[in-house]
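Have a look below at one chain only, the form predicted alone, in structure tokens format.
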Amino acid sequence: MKELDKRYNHKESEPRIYALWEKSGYFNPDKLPSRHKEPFCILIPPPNANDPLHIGHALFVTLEDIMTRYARMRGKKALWLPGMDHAGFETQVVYEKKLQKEGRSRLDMKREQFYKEVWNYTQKNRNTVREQLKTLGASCDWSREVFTLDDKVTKTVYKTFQDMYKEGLIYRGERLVNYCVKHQTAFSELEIEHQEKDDKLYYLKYGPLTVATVRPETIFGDTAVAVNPTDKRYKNYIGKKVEVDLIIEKRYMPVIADSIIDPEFGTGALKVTPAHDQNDYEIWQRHKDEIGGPISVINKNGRLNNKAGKYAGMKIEEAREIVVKDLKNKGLLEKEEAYKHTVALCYKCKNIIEPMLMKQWFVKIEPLAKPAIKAVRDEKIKIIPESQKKTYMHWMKNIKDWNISRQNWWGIEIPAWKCESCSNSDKEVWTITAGEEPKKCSQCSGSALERDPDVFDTWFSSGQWPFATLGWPNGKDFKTFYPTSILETGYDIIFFWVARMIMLGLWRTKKIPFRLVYLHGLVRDKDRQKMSKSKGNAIDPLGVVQEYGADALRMALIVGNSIGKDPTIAEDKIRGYRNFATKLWNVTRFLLMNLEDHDPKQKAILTDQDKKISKDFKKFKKKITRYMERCEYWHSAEALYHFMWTTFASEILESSKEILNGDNKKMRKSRQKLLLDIWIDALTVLHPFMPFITEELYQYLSSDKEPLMIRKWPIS
């Protein structure tokens, strides 16, 4: 047997033994031994390429990476397919703030050379964070690594839009999105935050009839009033027209009745705005015959145009101050007061959201969802923990068309061509391709074509990393590992990732995109916050390995992470299993200097004792296989830290002193055997967990060439 050093040197360790696993070459599936028959496939969730992992990635490439490691060693062809997201706007902001600090502008510069930069900034942080991941002791096929923005995957989510175009599910439409005034962009409803406001509620003379509303402003864009039917103080008003003084000009509007208004709410007259409001647009949608068309009084600016008369050029908050100023000059404002209500923000930059009326690309939704609701109703597709397919459940059902166009510089083009020879106003003709330029209009024939400056929502393309990843629809990792075995990530994203991929997975395939969805939660910090650097409690996972070894960290995060709940770490934690990980390494320097003269191939008979031992032994062993079987990865960590350092180290080894320094060299022999196998053993069902110690230690344990990461299961 080997000498173990006095000391566990991680920072010597864990490089040279990655290294091993890469040489050894089965991290590739098509590499391991012929044992490994049955296919199992895991996708990363490609991290953003334009920032360094956080202590969130950390969380998913352990859990994900246990569960490669297991079904590997269960003799699985296991495949990790690692892969890196171009993260369209996200990225766009990371940048734009460099370039700001830089004294530089995006509008300075010409699209091209803004992209090209940003290429180069991303495979930059590429390269950082695929040697992250490696130091976290990830074990992805490195030779299949793909970017979102690959060839392979631009072609296929191209012919993805052509096609769902083709059949009518993506159509071009002018609505009322979410629009952010200040990133000039587009967003889903899932990209928008909602918050309480202390406002002010202003109510309005609207010609005999009062209204009240939090956004005097936009009066002029209001086409109607509306009233619920039941409510009787308007009765004789319905279906009949007020004249009322909007300041800059005098309208007739239609007083309509619309169930949703709230009588209880304010006057229970509400001003229409179809617009800048979304509830007004809806009211719209069903009042067309009584309701002019909308009228959009504020550009993308976010200031008033040149509808809203002298007003025009005004941001929307100085817009307010004066008209409501102004409307209290000329007599219209009866009176105002304190409002309490929620209004929707931007994610990243937390400013209010402008409900803006543009033409969008939007996919049909319910087509998709309906397939989406039953494979999970059905199980085909199963998610854990249960409460996050009752979420599933409920978002599905209420779902609404998507709009897929962003109007960043960074990401995806949209493959569409607008043909200027035969469009108008009020008919847009265009040609859809699969990528490529189109030399004619597929209407008129005509060559006068422009493209559509947007580029798609990244969720698009990433909805589609399941089949575009392994190469649909021919590609033989295609065939092989489609429908994927697991999707791991956090329960943040089930909406803007999992039900996607779900919905575009099974229209693009006919099948499934992945059998298990396992959901895990959020990293706070001890006393139970959301980490953050604004906060400073986050805790960099480079710099803990550094300091503690990947080993320590991979457990922190595991022990006591029941699924879906949010995990708390702490440094201390971390420092314990640093411990934990010295601990395995002074056993095994115990046992190797009380193995001198064992030969493993000599035979040796157990005493009645030591085969009690292994009998305990063995059902514990069967009890971990149970827990890695149903996901319980918690339950496998937190048993085996405590059998390796109680139930073995400060027990069984305690009590083997006397037997090993004793002179009846058959119980010596007996428990030499005993003691190698359970702890060979022990090393082998926490590898998953602590790859780089016990793959080091197995090194000077067995007489095995290859690498602990291919031994098999010590149990069936």
Contents of the next structure:
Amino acid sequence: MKELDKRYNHKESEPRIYALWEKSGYFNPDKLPSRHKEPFCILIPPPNANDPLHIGHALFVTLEDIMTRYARMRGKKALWLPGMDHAGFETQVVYEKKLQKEGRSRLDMKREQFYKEVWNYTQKNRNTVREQLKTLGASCDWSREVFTLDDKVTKTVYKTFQDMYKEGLIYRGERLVNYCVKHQTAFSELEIEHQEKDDKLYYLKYGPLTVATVRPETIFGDTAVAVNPTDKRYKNYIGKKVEVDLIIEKRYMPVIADSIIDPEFGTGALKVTPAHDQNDYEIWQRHKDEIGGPISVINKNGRLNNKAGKYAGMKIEEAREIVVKDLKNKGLLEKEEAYKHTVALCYKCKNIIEPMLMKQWFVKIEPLAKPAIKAVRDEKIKIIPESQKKTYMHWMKNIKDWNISRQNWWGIEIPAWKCESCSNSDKEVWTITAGEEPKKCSQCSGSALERDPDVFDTWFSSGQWPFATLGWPNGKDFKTFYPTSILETGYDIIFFWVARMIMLGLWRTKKIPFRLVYLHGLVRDKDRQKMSKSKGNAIDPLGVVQEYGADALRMALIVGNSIGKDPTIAEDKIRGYRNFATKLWNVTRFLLMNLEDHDPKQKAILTDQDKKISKDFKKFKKKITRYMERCEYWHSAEALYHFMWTTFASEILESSKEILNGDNKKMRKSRQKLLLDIWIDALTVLHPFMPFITEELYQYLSSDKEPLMIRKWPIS
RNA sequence: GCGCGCUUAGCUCAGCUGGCUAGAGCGCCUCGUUUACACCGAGGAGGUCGGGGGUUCGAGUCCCUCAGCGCGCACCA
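Can I get the form predicted together with the RNA as well, since the one above is the form predicted alone?
Expanding to the full complex; the earlier chain stays at the top.
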């Protein structure tokens, strides 16, 4: 046996070991030995193909690799299917920033050109990300890698859209949607944030009444005044019309009664602007007979439109200031007071979200949510940590129809064509296909068709990830691996992704998409701060791997990271596990130095002490296995660390030195065997956590031709 | 406003259905150039388990309550 250096050289070893695994072919479940029968499958939460991986990715990679390697060693037909996400809006934003730096703009480009450039950009990033995943030790089956714009995905997405439309689960509707003026697209309610803001509440003279508003610039879109039906002050006005001076014109406003009005707030009278306020929109819905339709006064650039008379063309904040000034001059401003309220912001640019009246595609969500609630309630799908199950339930029970239209260029285009000849302003006639361009309108057989320029919300396609990747409905993998075993991801995307996969999976396949949802926390720095590039506290996982090795990083991410809590990581923690790797290396080195007359066929003659060591180790292996079965990886990792360093190296090995140096050959040989057996098994159970060094050491210690990665888990 | 979670050694955290004389890693202190390892070894200091009350033979662990911190959801003009 070869003499080892004093230190483990991870830089040299890790790439070599990864190559050895790839050569073995065992990342591919079809190439595993035939004893691997029971299917096991994890689908990667596809990283965005617009940026290199960050430390948060390293956490999911480690967890999922542990799960996969463990399953594989337990004799399962294990598949960890890799893929990457085109990440529609996210990528468009990243690329537009890049363009901006180059002094270019999307708006100066043809859509096709922009799409092509982003395509090339994502393909380049895919290569980077793939190499990074390999560096971290991910045992993915690269022969099955999927991109969310691959044919098999887009075709599935089109088909789902078409079938849902046929079933009436998708409809086209004009709704008040969350619109970001900067990004010029609508969002679902998940992509907006709420934040407290100091504003002013303006009391406007509104004919004979006074209304309170934070948005005086929308008065041109007012269609009514609403009061509470029980409010005595306004009793005589209800049902009548009042003449209101709107600066640019005088208009008669109906006074309506609606119980949503809080008499305590402001003056107890509300100006109703259905086109620019969610609440007002709903009031209009309830009082359509009494008041006219919504009047939009803001355009898609966030400026007032020609309904606002002389204010047309002004930006919202600017218009507000001037309108207030003019109202004041006309004596229409009664008073203003400081007011703190919550506003909706774009999650990306933090600009205020404008509620806008737009025609969009919506998913009728309730029929999908019901079975999704049931599946989790009945534990067909188990969610850990348990607390997240409550979050899921709460959201699902209050879920709203899902706007899946995005006014972006980068993404999967919606396969919907509008007939120019039979559509009019009241009625749109659409032809929906499974992707192919229709020759004629489904209604009038005319050929004047125009495709909806919008693309899908990315989550509408990633929500179909489990069955799309596996080749629904007839693919071999779909039949073998669906429903998948574990869905592992961060708790921050439980609604965006997990909930949608459950709903769409159940609807499309009539089966749950996965059995267990494991939700990890968000990586923080040692002061519990979120990591971000701008704060300068971000740890680059690949830099860390260079310095300390992937194994050290993996351990540092797992130990002390109980499920669902936000883990912290700092460099000295990673250094600690690099030291652990050195320890493992030197223990092995010591064993090899004391093995010169070791005889593998030696029958062990166990002393009482040997028996105790052996028995304790059996118990230890059982404990680790129990932790693995419960997905308590932080417990396993910590216990392994303690056993291998303290118990084995400091205690067992130290107390064996006398025997190993002694004259009793039989005892010496027997102890050699005992130590070697235990150590190999310990390396085996450590393998899912620190795959590189364990594999490397196994190659020195064992005569086995097969790599450690498929060695049987050492428990009976 | 509604909901969820957290508070255990200087720091980061374990501690399942109550039995702990309360643990780990890092950090700190003392000693040690012993051929596996100084990315090491030997030893050590350090906690009234956020406050108060209750249940129990027994509570870090269960219940109530107060305080502080964090997060999620939310149409108050």
